[in-house]
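This document opens with one chain alone, in structure tokens, the form predicted alone.
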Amino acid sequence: MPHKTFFAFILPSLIAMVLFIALPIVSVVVQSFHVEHGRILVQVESCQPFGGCTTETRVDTAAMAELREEQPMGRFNRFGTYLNRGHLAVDEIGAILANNNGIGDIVTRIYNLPLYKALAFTLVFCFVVTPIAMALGFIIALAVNTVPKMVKGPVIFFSLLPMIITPLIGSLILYWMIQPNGIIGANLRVLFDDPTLSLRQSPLLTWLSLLFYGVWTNAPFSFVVFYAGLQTVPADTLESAMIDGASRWERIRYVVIPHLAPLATFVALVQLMDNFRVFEPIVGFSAEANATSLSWLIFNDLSGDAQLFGSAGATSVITIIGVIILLSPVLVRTWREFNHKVV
């Protein structure tokens, strides 16, 4: 394709990612370095006819008014944002590395920390869902590559529900199960004998539950596009291997995987991607008092009255890093691969 016709061709496509991803990342990155402006206080006195004077204190608005006209972003706070206690927390961290008692006082005592106990869900999420649910998807397209025509239809209707189903509905509706009247929550009880299990009151039960929804919404995804990839694997080849005697694991295991190692590059990259925001589930299940994420961490400054921009700003800032971080071995790898395959 000459290059002007290709340029004519993604131009609609660059034109939306710098206004629509680009220019929105600039101004969050802009808008980390501010903070809000703090409130300024006047005395007023204020007298009453036969009730003598008393002074109050209040805000002035018309100072706060111009002062927010002059800077609309707030006050410049540099890095002070991402160095507090909400973010990376430099100075806490250096107080507790100072003094501890032992690596397991170190490892409580940063965990605590706002951002550390979100990231640390955050990649327990990612590299627990991911695998797992790659993994259930493909052997669920490979039990549904082998059922008849006949009920192939709805059995793939049902395997893509949790994918259909809004994520935050999804989400209450397992929670909703897992209460201790739901069907969940109450059939574990007398599973385990116990009349006060809660999967809610327990950080790990918490945790579990969680992850069995992220792999439970993920594991589509999967399926749908190892599916898709199965109906490419050269016919000729398997049978082929069939004629030499290979059994039905081996010729997955040197047939079908490596026919299908690129689309699970894809699949890796775009689950990791989507569950490093995970969201939903920690509102659905109202699990902030033992799971948060960086997405949750952001909704937080954004919601109720005192709405923190820049303390915003700053964590998406570092989500955005610690994608970059995440998904950079799968870039390089699959970036070598191209290299070697053009040379």
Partner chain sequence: MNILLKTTVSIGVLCLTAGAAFADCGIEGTGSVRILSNDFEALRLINTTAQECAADGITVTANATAEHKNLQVPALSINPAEYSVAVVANNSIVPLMNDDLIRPLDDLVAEYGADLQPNQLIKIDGKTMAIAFMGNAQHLFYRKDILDQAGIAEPKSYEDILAAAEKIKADGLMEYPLAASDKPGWDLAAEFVNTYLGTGGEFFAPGSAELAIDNENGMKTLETMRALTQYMDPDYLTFDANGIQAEYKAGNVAMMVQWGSLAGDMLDGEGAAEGVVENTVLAAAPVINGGTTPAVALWWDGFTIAKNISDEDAAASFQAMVHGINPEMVAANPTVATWLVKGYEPGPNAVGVIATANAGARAYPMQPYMGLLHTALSAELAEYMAGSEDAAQALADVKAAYDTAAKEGGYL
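Alt. form predicted in complex with its partner chain, vs. the form predicted alone above:
A single chain, with no partners or molecules, comes next.
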């Protein structure tokens, strides 16, 4: 295709990407460098239905309007928001490293800082859920590939169900099932003979439930892609392997898996990206006490009585950087292969 035709072809998508992806990201980055103007406070009398009148503090809105007129973006804060306790917590970590009672103490105290706590769960979620979900998806794909044609349709449909259900609804369904009087929760109590067992109460069990949910909801995507890939495995290679006396496992190990390796890279890429933004299960499971994620931090900054746009912006930028770091090994590899082919 001539360059000009190619360019004309992708121009609409390019414009859409700039408008809806690049510009918002720029705006978020700019936002993250700003904080609110210093508020000008005044004391006024406030009277309420009960309790009569008291002196209370108010923001002087007229004076604030003038400030905003001059600098609509707020005060420029450089990297202040990134370095504060809510984000990278540079001062706090410095203090912890300078004065502590050993490694255990350092880890506990760093884990107590919001961003690191969220990052810990986010990374565990990424690196536990992605490989397990991929393996599970692969196994399902192999199984479905061998079932008789007649039942294939229904089996595929049911394997895809977790992906079809909206994440929030899916997590709520599982959440209700693990309640002490839900079907899973009640059975676990009987099984372990422990009437106080509660999946929602202990941090470890909450994490395990969330990871289980992650695998359950992520596996269908891997399954679909691997199943499609399985249809392209060359039949003659498989046949010759069989003639050479390869067992079923050896055929999978030496023919199917190498054939699907590029697909696995693609699936890993997409799943890592998705899992790094884990959010819905935390809300659905009401797990905020035991597990938070970067996306949940952003949500928390933007909801409530007082919204912190700069803080949410900084966390968003940190999330974007996190995704880039996660993907960089794969990106570098793709880039090398691409260069290799050109040369």
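For clarity, a rigid core is taken as the largest C-alpha set superposing within 1.5 Å between two forms. Numbering follows the first chain given and starts at 1. Worth saying up front: this structure is predicted, and the values here are computed from it rather than measured.
Once both forms are overlaid on the rigid core, the distance between the two CA positions of T57 between these two forms is 2 angstroms or more.
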